[in-house]
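Consider the single chain below, provided in structure tokens and representing the form predicted on its own.
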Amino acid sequence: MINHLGLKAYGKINLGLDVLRRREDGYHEVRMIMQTVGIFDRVDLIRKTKPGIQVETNLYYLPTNENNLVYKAAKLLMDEFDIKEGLTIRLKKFIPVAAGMAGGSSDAATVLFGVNKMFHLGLSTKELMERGVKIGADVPYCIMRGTALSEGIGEILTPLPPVPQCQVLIAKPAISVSTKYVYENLRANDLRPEQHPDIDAIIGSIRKGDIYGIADNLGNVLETVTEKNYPVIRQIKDTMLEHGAIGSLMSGSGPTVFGLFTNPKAAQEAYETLRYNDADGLAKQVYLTNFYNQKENRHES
């Protein structure tokens, strides 16, 4: 019997994000290149005899009831398999919240993985992914991890070869961005062709193991909305490029920005500029990490 699991929930960035159209059901069809990075939340699952799901977090403003995706994930499986025992979920957040890095989705994916293992439910990765999409469009990818092409509303996933390793600088400014607002104000049909990222070019560079080709083709169509409303995003990108990034992009709907570096010294200097020496206070949270290329079933601490 497993009474405790210590797990890691890794964040993601988008190396490319294109929106093809808005569907009649309100969802948007996307074509994205997803990549796991080395920033993670810690998720502890503790089995208990008393029924019910209890959520504890290190951030006072996060919900601890059914409005938290980790609660929904646990309840989904515990209801389906009629689990009578209880579960305490201790969530320690490090991935920036509401930042375009799928932190909440990754936490939910990790709980699905953990509940499946703790209670010996026997679900395959594919079966977990099929259930994960009921919680959120990014959850199936967060179960799979690594490098992948994401299509549909995000649930159609094609694994890609691992991206060549480099330093990844991640910076989140002290603003919040509504994903709903960004998508509702995107006018994909009105954009010029060059405003859409070349997803196929990124895939080609990934298959060749060409980090410079990947960096040259980074693109996110949602920047056309978010950058216009929040100029700080462009300022952070420019700062990274000025300090030696081979490419910089906003992740998801923002506001997190990442830069790719092949020179560790330049990456460190850019980190220190944004983290310590920036008089303008561009970034509230700054992390220097790398790509995380492990695939499924690697959630344990």
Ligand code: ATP
Contents of the next structure:
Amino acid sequence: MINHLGLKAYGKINLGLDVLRRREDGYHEVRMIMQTVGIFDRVDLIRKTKPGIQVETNLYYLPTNENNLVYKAAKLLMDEFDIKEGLTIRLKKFIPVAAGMAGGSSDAATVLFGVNKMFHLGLSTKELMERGVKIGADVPYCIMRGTALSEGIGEILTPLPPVPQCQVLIAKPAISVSTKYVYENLRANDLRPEQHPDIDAIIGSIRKGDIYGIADNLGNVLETVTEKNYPVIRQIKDTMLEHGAIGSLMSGSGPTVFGLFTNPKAAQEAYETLRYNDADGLAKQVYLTNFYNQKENRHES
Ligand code: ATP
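Switching conditions: you have the form predicted on its own, so give me the form predicted together with the ligand.
So here's everything in the complex, that chain up top.
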């Protein structure tokens, strides 16, 4: 019997993000290049005899009730399979919150994986992904991980070959940006052709293993909204590029910005500049990491 599972929930960045149109029902049709990075939350699952789901987290401002995505994920499977025992979920957050890195979705994906394993439910990855989309559009991708093209509202996934490894500098400025606000202000159906990133060019470069081609074509249509309202995003990108990043972009609906580096020394210097010269208030959370290219579905630490 499995009584405890120690798991890792990895965050993602977008190497490309395009919004094709706003649908009648208010959802947006997207084309995104998703890439897992080496920043992760720790998720511990502890089986208990007393029924019920209990969530504990190191961040006081996160919900611990059914509004936490880890709770939703556990409940979804435990209700479906009528599991009578209880579960404690200990969540230690490192992925910046509400930052465009799919932290909550990844935590939920990891809980689906863990509950399936702990209680021997026997669901395949595909079956977990089908359940995951009920929690959030990015959850199926977070179950799959690696490099992928994400279409539809985010649930149609095509795996892509792993991207060549490089240093990834991630900086989250000390501002909060609401995803809803960004999408509402995008006016997706009125965008000019040149405002759309060239997602096919990124896919072509990924298939060729050409990191410079990827860097040259990085693009996120949501920057048209956020950069205008939050100049700090442009400033962080400029700082990364001045320090030798081969490309820099905002991830998701922001405000997290990442830079790609092929020179480890330059990456380290950029990290230190953003990390320690914080007097100008440019970035609050800064991480130097890599792409996480492990394709197989291993969420365990
Ligand atoms: P995305 O890239 O999918 O837009 P995000 O990085 O913008 O994700 P999250 O960090 O996943 O956003 O969470 C956004 C909101 O969801 C938070 O403000 C928080 O209140 C709520 N939330 C619920 N569960 C979690 C969780 N496990 N981790 C983080 N946030 C959570």
